[in-house]
Amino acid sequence: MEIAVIGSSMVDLIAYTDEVPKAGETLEAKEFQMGCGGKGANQAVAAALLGSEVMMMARVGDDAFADNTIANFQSFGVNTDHVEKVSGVSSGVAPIWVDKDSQNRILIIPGANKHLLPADIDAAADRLGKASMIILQLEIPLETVYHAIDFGNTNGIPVILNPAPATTALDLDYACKCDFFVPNETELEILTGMPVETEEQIHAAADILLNKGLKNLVVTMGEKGALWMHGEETGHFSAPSVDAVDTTGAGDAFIGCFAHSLSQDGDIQRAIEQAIRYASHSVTGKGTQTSYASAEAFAAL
(Lines of atoms letter the chains of each structure in order from A and count residues from 1; the text may use other names and numbers.)
(Lines give C-alpha, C1' and ligand atoms only; values in the text may rest on other atoms or scores of the structure.)
Protein backbone atom coordinates (compact mmCIF):
# COMPACT_ATOMS: atom_id res chain seq x y z
CA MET A 1 0.00 0.00 0.00
CA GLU A 2 1.10 3.55 -0.72
CA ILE A 3 2.19 6.23 1.70
CA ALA A 4 0.37 9.42 0.65
CA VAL A 5 2.28 12.67 1.11
CA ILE A 6 0.03 15.70 0.83
CA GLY A 7 2.17 18.80 0.90
CA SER A 8 4.67 21.17 -0.55
CA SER A 9 7.14 21.12 -3.38
CA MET A 10 9.83 23.77 -3.60
CA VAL A 11 12.89 24.61 -5.64
CA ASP A 12 15.83 24.99 -3.26
CA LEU A 13 18.35 27.75 -4.05
CA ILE A 14 21.22 27.02 -1.65
CA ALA A 15 24.15 29.36 -0.95
CA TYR A 16 27.06 28.14 1.20
CA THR A 17 28.68 31.06 2.97
CA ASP A 18 30.97 31.73 5.93
CA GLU A 19 28.58 34.37 7.19
CA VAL A 20 25.18 35.77 6.29
CA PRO A 21 25.26 39.40 5.02
CA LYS A 22 24.11 42.20 7.28
CA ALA A 23 21.62 44.79 6.04
CA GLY A 24 23.10 46.64 3.06
CA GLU A 25 26.13 44.33 2.89
CA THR A 26 27.24 42.27 -0.11
CA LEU A 27 29.39 39.19 0.47
CA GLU A 28 30.78 36.53 -1.83
CA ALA A 29 29.54 33.02 -1.08
CA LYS A 30 31.67 29.93 -1.54
CA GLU A 31 29.25 27.72 -3.43
CA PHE A 32 25.75 27.52 -4.89
CA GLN A 33 23.46 24.57 -5.52
CA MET A 34 19.97 24.35 -6.94
CA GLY A 35 17.80 21.35 -6.21
CA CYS A 36 14.30 20.09 -5.65
CA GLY A 37 12.95 20.45 -2.14
CA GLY A 38 9.96 21.44 -0.07
CA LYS A 39 9.06 19.60 3.11
CA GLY A 40 6.43 17.39 1.51
CA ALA A 41 8.59 16.55 -1.48
CA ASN A 42 11.62 15.77 0.67
CA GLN A 43 9.62 13.44 2.91
CA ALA A 44 8.16 11.66 -0.10
CA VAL A 45 11.58 11.17 -1.69
CA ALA A 46 13.13 9.87 1.55
CA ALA A 47 10.38 7.27 2.00
CA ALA A 48 10.59 6.24 -1.66
CA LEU A 49 14.38 5.92 -1.54
CA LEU A 50 14.02 3.52 1.37
CA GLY A 51 11.65 1.32 -0.60
CA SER A 52 8.11 2.50 0.17
CA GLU A 53 5.50 3.02 -2.51
CA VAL A 54 4.74 6.74 -2.33
CA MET A 55 2.20 9.01 -4.00
CA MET A 56 2.66 12.78 -3.89
CA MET A 57 -0.15 15.30 -3.91
CA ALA A 58 1.20 18.77 -4.66
CA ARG A 59 0.88 21.80 -6.90
CA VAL A 60 3.59 23.38 -9.07
CA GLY A 61 3.52 26.53 -11.18
CA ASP A 62 3.56 26.93 -14.93
CA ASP A 63 7.18 28.10 -14.96
CA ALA A 64 10.52 26.57 -15.91
CA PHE A 65 10.77 24.74 -12.60
CA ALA A 66 7.56 22.70 -12.94
CA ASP A 67 8.55 19.98 -15.42
CA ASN A 68 11.89 19.49 -13.67
CA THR A 69 10.11 19.07 -10.34
CA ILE A 70 7.74 16.43 -11.71
CA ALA A 71 10.58 14.60 -13.44
CA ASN A 72 12.56 14.65 -10.20
CA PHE A 73 9.72 12.93 -8.33
CA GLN A 74 9.48 10.30 -11.03
CA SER A 75 13.23 9.66 -10.95
CA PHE A 76 12.83 8.50 -7.35
CA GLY A 77 9.79 6.37 -8.13
CA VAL A 78 7.28 8.73 -6.50
CA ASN A 79 3.85 8.61 -8.15
CA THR A 80 2.95 12.03 -9.62
CA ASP A 81 -0.64 11.46 -10.78
CA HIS A 82 -1.73 14.17 -8.35
CA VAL A 83 1.11 16.65 -8.88
CA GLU A 84 -0.54 19.27 -11.07
CA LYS A 85 0.41 22.61 -12.62
CA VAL A 86 -1.40 25.82 -11.66
CA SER A 87 -1.67 28.39 -14.43
CA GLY A 88 -0.45 31.92 -13.80
CA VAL A 89 1.59 31.32 -10.65
CA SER A 90 5.18 30.42 -9.86
CA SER A 91 6.37 27.17 -8.38
CA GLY A 92 7.37 27.33 -4.74
CA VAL A 93 10.91 28.57 -4.16
CA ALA A 94 13.13 28.39 -1.07
CA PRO A 95 16.32 30.49 -0.91
CA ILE A 96 18.60 28.85 1.69
CA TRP A 97 21.77 30.10 3.36
CA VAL A 98 24.09 27.55 4.97
CA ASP A 99 26.76 29.06 7.23
CA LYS A 100 30.21 27.85 8.31
CA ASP A 101 28.64 26.02 11.28
CA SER A 102 26.39 24.05 8.88
CA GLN A 103 23.29 25.82 10.20
CA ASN A 104 20.68 26.92 7.69
CA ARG A 105 18.39 29.92 7.29
CA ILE A 106 15.48 29.55 4.89
CA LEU A 107 12.98 31.85 3.19
CA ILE A 108 9.88 30.32 1.62
CA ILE A 109 7.95 31.71 -1.33
CA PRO A 110 4.96 29.32 -1.44
CA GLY A 111 3.73 30.07 -4.97
CA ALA A 112 1.60 27.20 -6.28
CA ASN A 113 1.65 25.43 -2.92
CA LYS A 114 -1.07 27.83 -1.76
CA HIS A 115 -3.32 26.40 -4.47
CA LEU A 116 -3.53 22.88 -3.02
CA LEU A 117 -7.10 23.02 -1.72
CA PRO A 118 -9.55 20.84 0.26
CA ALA A 119 -11.44 20.09 -2.96
CA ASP A 120 -8.30 18.44 -4.30
CA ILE A 121 -8.41 15.96 -1.42
CA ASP A 122 -11.97 15.06 -2.36
CA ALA A 123 -11.06 14.74 -6.04
CA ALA A 124 -8.37 12.18 -5.16
CA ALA A 125 -10.49 10.32 -2.62
CA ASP A 126 -10.44 6.98 -4.46
CA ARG A 127 -6.64 6.91 -4.50
CA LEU A 128 -6.11 8.43 -1.05
CA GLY A 129 -8.61 6.07 0.54
CA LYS A 130 -6.29 3.15 -0.24
CA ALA A 131 -3.23 4.74 1.39
CA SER A 132 -1.51 3.03 4.32
CA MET A 133 -0.57 6.38 5.84
CA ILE A 134 -0.94 10.13 5.23
CA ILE A 135 1.92 12.58 5.85
CA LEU A 136 1.23 16.31 6.21
CA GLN A 137 3.19 19.52 6.85
CA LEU A 138 2.24 23.21 7.01
CA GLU A 139 3.59 24.63 3.74
CA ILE A 140 0.12 24.28 2.22
CA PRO A 141 -3.12 25.99 3.38
CA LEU A 142 -4.23 25.02 6.89
CA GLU A 143 -7.76 24.28 5.70
CA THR A 144 -6.28 21.67 3.33
CA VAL A 145 -4.30 20.13 6.18
CA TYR A 146 -7.43 19.97 8.35
CA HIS A 147 -9.46 18.41 5.53
CA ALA A 148 -6.77 15.78 4.98
CA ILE A 149 -6.73 14.95 8.71
CA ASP A 150 -10.50 14.53 8.68
CA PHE A 151 -10.21 12.36 5.58
CA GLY A 152 -7.65 10.14 7.28
CA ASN A 153 -9.78 9.82 10.41
CA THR A 154 -12.93 9.01 8.43
CA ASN A 155 -11.15 6.34 6.42
CA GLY A 156 -9.13 4.83 9.26
CA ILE A 157 -5.78 5.94 7.81
CA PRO A 158 -2.97 6.86 10.25
CA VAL A 159 -1.89 10.50 9.95
CA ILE A 160 1.55 11.99 10.65
CA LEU A 161 1.59 15.78 11.03
CA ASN A 162 4.91 17.61 10.88
CA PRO A 163 3.98 21.16 12.06
CA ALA A 164 6.56 22.89 9.92
CA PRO A 165 6.93 25.73 9.48
CA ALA A 166 5.30 26.18 12.87
CA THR A 167 2.48 28.66 13.33
CA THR A 168 0.38 29.56 16.35
CA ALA A 169 -2.61 29.56 13.99
CA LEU A 170 -2.52 25.74 14.01
CA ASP A 171 -5.64 24.35 15.67
CA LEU A 172 -4.30 21.89 18.25
CA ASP A 173 -7.65 20.10 18.28
CA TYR A 174 -6.73 18.93 14.78
CA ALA A 175 -3.23 18.01 15.93
CA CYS A 176 -4.87 15.74 18.50
CA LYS A 177 -6.70 13.92 15.71
CA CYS A 178 -3.34 12.85 14.25
CA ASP A 179 -1.65 9.62 15.22
CA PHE A 180 1.78 11.28 15.32
CA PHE A 181 2.70 14.93 15.86
CA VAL A 182 6.37 15.55 15.02
CA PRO A 183 7.82 19.05 15.66
CA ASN A 184 11.46 19.99 16.12
CA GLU A 185 12.72 22.11 19.03
CA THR A 186 12.12 25.42 17.29
CA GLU A 187 8.61 24.46 16.28
CA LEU A 188 7.92 23.26 19.83
CA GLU A 189 9.00 26.67 21.14
CA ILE A 190 6.73 28.52 18.70
CA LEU A 191 3.73 26.31 19.43
CA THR A 192 4.05 26.56 23.22
CA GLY A 193 5.75 29.93 23.75
CA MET A 194 8.15 28.18 26.15
CA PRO A 195 11.97 28.08 26.11
CA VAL A 196 13.67 24.96 24.75
CA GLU A 197 17.34 25.63 25.53
CA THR A 198 17.78 22.58 27.75
CA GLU A 199 16.39 19.05 27.68
CA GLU A 200 14.45 19.83 30.86
CA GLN A 201 12.82 22.81 29.12
CA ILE A 202 12.03 20.67 26.07
CA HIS A 203 10.35 18.11 28.33
CA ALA A 204 8.31 20.84 30.02
CA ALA A 205 7.19 22.35 26.71
CA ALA A 206 6.37 18.90 25.32
CA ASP A 207 4.26 18.18 28.41
CA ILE A 208 2.16 21.25 27.60
CA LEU A 209 1.36 19.86 24.15
CA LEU A 210 0.88 16.29 25.32
CA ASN A 211 -1.63 17.46 27.93
CA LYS A 212 -3.72 18.94 25.12
CA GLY A 213 -4.53 15.36 24.13
CA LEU A 214 -1.91 14.37 21.55
CA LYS A 215 -1.69 10.63 20.90
CA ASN A 216 2.04 10.44 20.11
CA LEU A 217 4.42 13.41 20.35
CA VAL A 218 7.85 13.00 18.80
CA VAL A 219 10.20 15.97 19.22
CA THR A 220 13.27 15.88 16.99
CA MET A 221 16.29 17.52 18.62
CA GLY A 222 19.08 17.35 16.05
CA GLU A 223 22.34 16.10 17.51
CA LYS A 224 20.54 15.46 20.82
CA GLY A 225 18.33 12.81 19.22
CA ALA A 226 14.57 12.64 19.73
CA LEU A 227 11.96 12.57 22.47
CA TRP A 228 8.86 10.36 22.27
CA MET A 229 5.95 10.95 24.62
CA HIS A 230 2.84 8.76 24.69
CA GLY A 231 0.39 8.84 27.56
CA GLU A 232 2.43 8.41 30.71
CA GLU A 233 5.41 6.98 28.81
CA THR A 234 8.49 8.95 27.79
CA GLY A 235 11.44 7.74 25.76
CA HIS A 236 14.65 9.55 24.80
CA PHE A 237 16.63 8.35 21.80
CA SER A 238 20.21 9.49 21.27
CA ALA A 239 21.77 10.39 17.93
CA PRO A 240 25.09 9.15 16.58
CA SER A 241 27.97 11.61 16.44
CA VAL A 242 28.60 12.78 12.88
CA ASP A 243 30.52 15.53 11.10
CA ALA A 244 27.72 17.81 9.89
CA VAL A 245 28.13 19.54 6.54
CA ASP A 246 24.57 20.75 5.84
CA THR A 247 21.55 20.30 8.14
CA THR A 248 19.03 21.35 5.47
CA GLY A 249 16.31 18.74 5.08
CA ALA A 250 17.38 16.60 8.04
CA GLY A 251 13.96 16.88 9.67
CA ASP A 252 12.32 15.76 6.44
CA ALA A 253 14.72 12.82 6.24
CA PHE A 254 13.57 11.86 9.73
CA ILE A 255 9.87 12.03 8.79
CA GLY A 256 10.33 10.05 5.56
CA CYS A 257 12.32 7.30 7.24
CA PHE A 258 9.99 7.23 10.26
CA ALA A 259 6.96 6.76 8.02
CA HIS A 260 8.69 4.10 5.93
CA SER A 261 9.82 2.11 8.95
CA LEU A 262 6.51 2.48 10.77
CA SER A 263 4.59 1.25 7.73
CA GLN A 264 6.71 -1.91 7.68
CA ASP A 265 5.91 -3.33 11.11
CA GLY A 266 4.26 -0.65 13.28
CA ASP A 267 7.16 -0.64 15.76
CA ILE A 268 7.32 3.00 16.90
CA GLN A 269 10.55 2.70 18.87
CA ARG A 270 12.38 1.05 15.99
CA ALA A 271 10.98 3.62 13.55
CA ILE A 272 12.34 6.48 15.69
CA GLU A 273 15.75 4.83 16.02
CA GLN A 274 15.97 4.25 12.28
CA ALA A 275 14.80 7.79 11.52
CA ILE A 276 17.46 9.32 13.78
CA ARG A 277 20.20 7.34 12.04
CA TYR A 278 18.88 8.25 8.61
CA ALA A 279 18.57 11.96 9.43
CA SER A 280 22.00 11.99 11.07
CA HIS A 281 23.54 10.53 7.94
CA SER A 282 21.79 13.12 5.77
CA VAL A 283 23.63 16.03 7.41
CA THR A 284 26.97 14.61 6.29
CA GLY A 285 26.16 15.55 2.68
CA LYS A 286 25.21 18.78 0.96
CA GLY A 287 21.71 19.65 -0.18
CA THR A 288 18.37 18.12 0.74
CA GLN A 289 17.25 15.18 -1.37
CA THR A 290 20.79 14.77 -2.72
CA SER A 291 21.97 13.94 0.81
CA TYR A 292 19.44 11.14 1.40
CA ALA A 293 20.70 7.59 1.38
CA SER A 294 19.16 4.82 -0.69
CA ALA A 295 17.90 1.70 1.05
CA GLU A 296 21.07 -0.13 0.08
CA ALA A 297 23.39 2.64 1.28
CA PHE A 298 21.46 3.00 4.53
CA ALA A 299 21.60 -0.74 5.18
CA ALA A 300 25.36 -0.63 4.63
CA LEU A 301 25.70 1.98 7.37
Ligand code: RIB
Second form
Amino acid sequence: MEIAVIGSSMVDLIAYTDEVPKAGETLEAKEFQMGCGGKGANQAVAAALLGSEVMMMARVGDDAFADNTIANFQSFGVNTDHVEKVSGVSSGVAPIWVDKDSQNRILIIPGANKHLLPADIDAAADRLGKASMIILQLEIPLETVYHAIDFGNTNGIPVILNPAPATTALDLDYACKCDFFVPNETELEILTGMPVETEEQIHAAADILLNKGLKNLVVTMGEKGALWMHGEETGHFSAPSVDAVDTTGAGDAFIGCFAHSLSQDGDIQRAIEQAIRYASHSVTGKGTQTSYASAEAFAAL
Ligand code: RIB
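Mind pulling up the form predicted in complex with this ligand next to the form predicted on its own we just looked at?
Below is the whole assembly, all chains and molecules, this chain first.
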Protein backbone atom coordinates (compact mmCIF):
# COMPACT_ATOMS: atom_id res chain seq x y z
CA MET A 1 0.00 0.00 0.00
CA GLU A 2 1.23 3.48 -0.72
CA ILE A 3 1.78 6.52 1.46
CA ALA A 4 -0.17 9.53 0.13
CA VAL A 5 1.47 12.92 0.56
CA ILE A 6 -1.01 15.72 -0.03
CA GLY A 7 0.95 18.92 -0.05
CA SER A 8 3.33 21.43 -1.46
CA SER A 9 5.98 21.51 -4.09
CA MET A 10 8.40 24.42 -4.46
CA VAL A 11 11.53 25.33 -6.35
CA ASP A 12 14.20 26.11 -3.75
CA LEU A 13 16.58 28.99 -4.57
CA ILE A 14 19.21 28.67 -1.86
CA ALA A 15 21.86 31.29 -1.10
CA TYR A 16 24.68 30.33 1.26
CA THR A 17 25.80 33.52 2.94
CA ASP A 18 27.76 34.52 6.03
CA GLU A 19 25.53 37.55 6.58
CA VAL A 20 21.90 38.22 5.67
CA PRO A 21 21.46 41.72 4.15
CA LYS A 22 19.81 44.50 6.10
CA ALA A 23 17.18 46.76 4.48
CA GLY A 24 18.76 48.74 1.64
CA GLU A 25 21.98 46.70 1.74
CA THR A 26 23.49 44.54 -1.01
CA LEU A 27 25.79 41.72 0.03
CA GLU A 28 27.71 39.10 -1.88
CA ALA A 29 26.87 35.49 -0.96
CA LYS A 30 29.26 32.55 -1.20
CA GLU A 31 27.23 30.03 -3.17
CA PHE A 32 23.88 29.37 -4.84
CA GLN A 33 21.98 26.12 -5.29
CA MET A 34 18.65 25.56 -7.02
CA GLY A 35 16.70 22.40 -6.26
CA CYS A 36 13.32 20.79 -5.89
CA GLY A 37 11.73 21.41 -2.52
CA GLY A 38 8.49 22.21 -0.76
CA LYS A 39 7.68 20.49 2.50
CA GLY A 40 5.26 17.99 0.97
CA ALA A 41 7.55 17.11 -1.91
CA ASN A 42 10.54 16.71 0.42
CA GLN A 43 8.58 14.36 2.69
CA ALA A 44 7.41 12.30 -0.29
CA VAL A 45 10.94 12.01 -1.67
CA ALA A 46 12.40 10.99 1.71
CA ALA A 47 9.83 8.21 2.16
CA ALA A 48 10.35 7.01 -1.43
CA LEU A 49 14.14 7.05 -1.09
CA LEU A 50 13.79 4.78 1.92
CA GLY A 51 11.73 2.30 -0.08
CA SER A 52 8.07 3.21 0.49
CA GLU A 53 5.59 3.36 -2.34
CA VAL A 54 4.53 7.00 -2.40
CA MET A 55 1.96 9.01 -4.32
CA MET A 56 2.15 12.79 -4.38
CA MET A 57 -0.86 15.03 -4.70
CA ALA A 58 0.25 18.55 -5.59
CA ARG A 59 -0.19 21.43 -8.00
CA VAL A 60 2.53 23.06 -10.12
CA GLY A 61 2.32 26.10 -12.40
CA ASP A 62 2.43 26.27 -16.17
CA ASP A 63 5.99 27.63 -16.15
CA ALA A 64 9.49 26.39 -16.85
CA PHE A 65 9.70 24.74 -13.41
CA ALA A 66 6.71 22.42 -13.76
CA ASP A 67 8.08 19.65 -15.99
CA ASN A 68 11.31 19.53 -14.03
CA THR A 69 9.38 19.19 -10.77
CA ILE A 70 7.30 16.30 -12.13
CA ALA A 71 10.38 14.62 -13.60
CA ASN A 72 12.14 15.00 -10.26
CA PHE A 73 9.33 13.18 -8.42
CA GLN A 74 9.43 10.41 -11.00
CA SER A 75 13.20 10.05 -10.71
CA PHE A 76 12.63 9.05 -7.07
CA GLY A 77 9.78 6.68 -7.98
CA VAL A 78 7.09 8.96 -6.53
CA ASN A 79 3.79 8.51 -8.37
CA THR A 80 2.67 11.77 -10.04
CA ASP A 81 -0.78 10.82 -11.37
CA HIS A 82 -2.18 13.55 -9.12
CA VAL A 83 0.46 16.23 -9.68
CA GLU A 84 -1.27 18.61 -12.08
CA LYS A 85 -0.38 21.86 -13.80
CA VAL A 86 -2.51 24.93 -13.14
CA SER A 87 -2.59 27.36 -16.02
CA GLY A 88 -1.95 31.05 -15.49
CA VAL A 89 -0.04 30.71 -12.22
CA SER A 90 3.58 30.15 -11.26
CA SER A 91 4.95 27.09 -9.55
CA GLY A 92 5.72 27.52 -5.86
CA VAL A 93 9.11 29.12 -5.26
CA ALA A 94 11.15 29.37 -2.06
CA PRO A 95 14.07 31.82 -1.74
CA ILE A 96 16.19 30.48 1.14
CA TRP A 97 19.18 31.95 3.00
CA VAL A 98 21.51 29.60 4.86
CA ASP A 99 23.86 31.46 7.20
CA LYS A 100 27.31 30.60 8.58
CA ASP A 101 25.72 28.74 11.50
CA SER A 102 23.88 26.53 8.94
CA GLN A 103 20.55 28.02 10.02
CA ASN A 104 18.01 28.87 7.35
CA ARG A 105 15.50 31.62 6.67
CA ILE A 106 12.81 30.72 4.15
CA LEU A 107 10.27 32.75 2.19
CA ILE A 108 7.62 30.85 0.25
CA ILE A 109 5.68 32.16 -2.73
CA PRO A 110 3.00 29.43 -2.91
CA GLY A 111 1.76 30.04 -6.48
CA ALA A 112 0.05 26.85 -7.73
CA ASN A 113 0.11 25.30 -4.25
CA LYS A 114 -2.84 27.58 -3.39
CA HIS A 115 -4.82 25.77 -6.08
CA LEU A 116 -4.88 22.34 -4.44
CA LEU A 117 -8.50 22.35 -3.31
CA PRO A 118 -10.87 20.14 -1.28
CA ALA A 119 -12.61 19.05 -4.51
CA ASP A 120 -9.27 17.62 -5.68
CA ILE A 121 -9.30 15.24 -2.71
CA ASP A 122 -12.76 14.02 -3.77
CA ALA A 123 -11.62 13.65 -7.38
CA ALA A 124 -8.76 11.40 -6.24
CA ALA A 125 -10.85 9.49 -3.68
CA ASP A 126 -10.48 6.08 -5.37
CA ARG A 127 -6.69 6.27 -5.21
CA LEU A 128 -6.44 8.03 -1.83
CA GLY A 129 -8.89 5.59 -0.25
CA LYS A 130 -6.35 2.79 -0.73
CA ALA A 131 -3.48 4.65 0.95
CA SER A 132 -1.82 3.21 4.06
CA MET A 133 -1.26 6.68 5.48
CA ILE A 134 -1.84 10.34 4.60
CA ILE A 135 0.81 13.00 5.25
CA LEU A 136 -0.12 16.69 5.37
CA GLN A 137 1.65 20.03 5.99
CA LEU A 138 0.44 23.64 5.85
CA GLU A 139 1.76 25.03 2.55
CA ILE A 140 -1.58 24.32 0.82
CA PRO A 141 -4.98 25.85 1.72
CA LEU A 142 -6.19 24.98 5.22
CA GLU A 143 -9.61 23.89 3.86
CA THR A 144 -7.82 21.26 1.79
CA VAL A 145 -5.89 20.07 4.84
CA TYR A 146 -9.12 19.82 6.85
CA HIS A 147 -10.88 17.96 4.04
CA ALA A 148 -7.99 15.50 3.76
CA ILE A 149 -8.10 14.88 7.53
CA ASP A 150 -11.84 14.20 7.34
CA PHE A 151 -11.21 11.92 4.35
CA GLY A 152 -8.61 9.97 6.31
CA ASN A 153 -10.90 9.65 9.33
CA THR A 154 -13.87 8.52 7.23
CA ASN A 155 -11.79 5.90 5.45
CA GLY A 156 -9.84 4.67 8.48
CA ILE A 157 -6.50 5.92 7.13
CA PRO A 158 -3.95 7.19 9.68
CA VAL A 159 -3.10 10.88 9.21
CA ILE A 160 0.19 12.61 10.05
CA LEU A 161 -0.04 16.41 10.23
CA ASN A 162 3.17 18.41 10.19
CA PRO A 163 1.93 21.95 11.05
CA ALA A 164 4.61 23.70 9.03
CA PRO A 165 4.78 26.56 8.49
CA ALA A 166 2.82 27.14 11.69
CA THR A 167 -0.17 29.44 11.66
CA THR A 168 -2.50 30.43 14.47
CA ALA A 169 -5.31 30.07 11.92
CA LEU A 170 -4.99 26.27 12.24
CA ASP A 171 -8.10 24.83 13.89
CA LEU A 172 -6.64 22.63 16.62
CA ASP A 173 -9.79 20.49 16.63
CA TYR A 174 -8.50 19.18 13.31
CA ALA A 175 -5.09 18.52 14.83
CA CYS A 176 -6.90 16.29 17.35
CA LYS A 177 -8.44 14.30 14.48
CA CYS A 178 -4.95 13.33 13.29
CA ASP A 179 -3.14 10.26 14.55
CA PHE A 180 0.19 12.07 14.71
CA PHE A 181 0.78 15.80 15.12
CA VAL A 182 4.44 16.67 14.53
CA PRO A 183 5.51 20.32 15.06
CA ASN A 184 9.02 21.56 15.76
CA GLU A 185 9.67 23.75 18.81
CA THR A 186 9.09 27.02 16.96
CA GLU A 187 5.82 25.75 15.52
CA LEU A 188 4.73 24.59 18.99
CA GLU A 189 5.48 28.08 20.33
CA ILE A 190 3.41 29.74 17.59
CA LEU A 191 0.50 27.32 17.95
CA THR A 192 0.28 27.58 21.75
CA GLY A 193 1.63 31.09 22.39
CA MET A 194 3.86 29.52 25.09
CA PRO A 195 7.66 29.81 25.48
CA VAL A 196 9.67 26.73 24.48
CA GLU A 197 13.18 27.55 25.72
CA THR A 198 13.45 24.64 28.15
CA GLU A 199 12.18 21.08 28.13
CA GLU A 200 9.82 21.96 31.01
CA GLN A 201 8.37 24.80 28.93
CA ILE A 202 7.99 22.48 25.95
CA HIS A 203 6.11 20.01 28.14
CA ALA A 204 3.85 22.80 29.43
CA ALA A 205 3.11 23.96 25.87
CA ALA A 206 2.55 20.37 24.76
CA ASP A 207 0.06 19.86 27.61
CA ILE A 208 -2.12 22.60 26.14
CA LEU A 209 -2.44 20.57 22.96
CA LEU A 210 -2.71 17.18 24.69
CA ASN A 211 -5.47 18.50 26.95
CA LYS A 212 -7.44 19.34 23.83
CA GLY A 213 -7.37 15.64 22.94
CA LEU A 214 -4.34 15.28 20.71
CA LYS A 215 -3.53 11.57 20.19
CA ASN A 216 0.22 11.45 19.52
CA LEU A 217 2.33 14.58 19.77
CA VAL A 218 5.89 14.42 18.49
CA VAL A 219 7.92 17.62 19.00
CA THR A 220 11.10 17.74 16.96
CA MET A 221 13.91 19.72 18.58
CA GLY A 222 16.79 19.65 16.09
CA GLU A 223 20.09 18.69 17.71
CA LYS A 224 18.23 18.03 20.99
CA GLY A 225 16.27 15.17 19.42
CA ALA A 226 12.50 14.77 19.84
CA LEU A 227 9.79 14.36 22.44
CA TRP A 228 6.86 11.96 22.07
CA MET A 229 3.72 12.29 24.14
CA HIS A 230 0.74 9.94 24.03
CA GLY A 231 -1.72 9.91 26.94
CA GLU A 232 0.36 9.27 30.05
CA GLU A 233 3.31 7.99 28.02
CA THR A 234 6.23 10.28 27.16
CA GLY A 235 9.65 9.67 25.69
CA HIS A 236 12.71 11.82 24.99
CA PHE A 237 14.81 10.62 22.08
CA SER A 238 18.26 12.16 21.66
CA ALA A 239 19.96 13.02 18.39
CA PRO A 240 23.44 11.96 17.30
CA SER A 241 26.06 14.69 17.21
CA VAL A 242 26.81 15.71 13.60
CA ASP A 243 28.62 18.51 11.75
CA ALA A 244 25.74 20.51 10.30
CA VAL A 245 26.22 22.46 7.06
CA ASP A 246 22.57 23.11 6.12
CA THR A 247 19.51 22.37 8.27
CA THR A 248 17.02 23.15 5.47
CA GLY A 249 14.53 20.32 4.98
CA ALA A 250 15.63 18.36 8.05
CA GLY A 251 12.10 18.49 9.46
CA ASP A 252 10.78 17.05 6.21
CA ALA A 253 13.41 14.30 6.28
CA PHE A 254 12.12 13.44 9.76
CA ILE A 255 8.49 13.22 8.60
CA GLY A 256 9.30 11.16 5.49
CA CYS A 257 11.40 8.67 7.46
CA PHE A 258 8.91 8.57 10.35
CA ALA A 259 6.06 7.72 7.95
CA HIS A 260 8.16 5.13 6.13
CA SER A 261 9.26 3.41 9.32
CA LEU A 262 5.79 3.55 10.88
CA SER A 263 4.20 2.02 7.80
CA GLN A 264 6.70 -0.87 8.01
CA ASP A 265 5.86 -2.15 11.48
CA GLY A 266 3.72 0.40 13.37
CA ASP A 267 6.40 0.83 16.06
CA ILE A 268 6.17 4.53 16.99
CA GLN A 269 9.26 4.73 19.16
CA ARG A 270 11.44 2.98 16.58
CA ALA A 271 10.01 5.28 13.90
CA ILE A 272 11.03 8.34 15.94
CA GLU A 273 14.53 6.98 16.53
CA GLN A 274 14.97 6.24 12.83
CA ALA A 275 13.56 9.63 11.83
CA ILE A 276 15.97 11.47 14.13
CA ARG A 277 18.94 9.59 12.67
CA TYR A 278 17.74 10.24 9.12
CA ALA A 279 17.09 13.95 9.72
CA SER A 280 20.42 14.35 11.55
CA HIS A 281 22.25 12.89 8.60
CA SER A 282 20.41 15.25 6.22
CA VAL A 283 21.91 18.35 7.87
CA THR A 284 25.41 17.19 6.92
CA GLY A 285 24.64 17.84 3.23
CA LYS A 286 23.57 20.93 1.32
CA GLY A 287 20.07 21.51 -0.05
CA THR A 288 16.84 19.78 0.85
CA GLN A 289 16.14 16.61 -1.17
CA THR A 290 19.79 16.57 -2.27
CA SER A 291 20.81 15.94 1.34
CA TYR A 292 18.56 12.90 1.87
CA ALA A 293 20.16 9.46 2.11
CA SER A 294 19.01 6.47 0.07
CA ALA A 295 17.90 3.35 1.93
CA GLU A 296 21.29 1.76 1.27
CA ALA A 297 23.27 4.79 2.43
CA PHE A 298 21.07 5.13 5.51
CA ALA A 299 21.49 1.46 6.39
CA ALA A 300 25.26 1.83 6.06
CA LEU A 301 25.46 4.77 8.49
O1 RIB B 1 11.21 22.55 4.90
C2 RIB B 1 12.03 23.03 3.87
C3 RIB B 1 11.19 23.50 2.74
O4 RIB B 1 10.42 24.60 3.15
C5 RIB B 1 11.96 23.98 1.54
O6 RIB B 1 12.20 22.96 0.61
C7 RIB B 1 11.12 25.12 1.00
O8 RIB B 1 10.64 24.86 -0.27
C9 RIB B 1 10.00 25.30 2.01
O10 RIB B 1 8.83 24.72 1.59
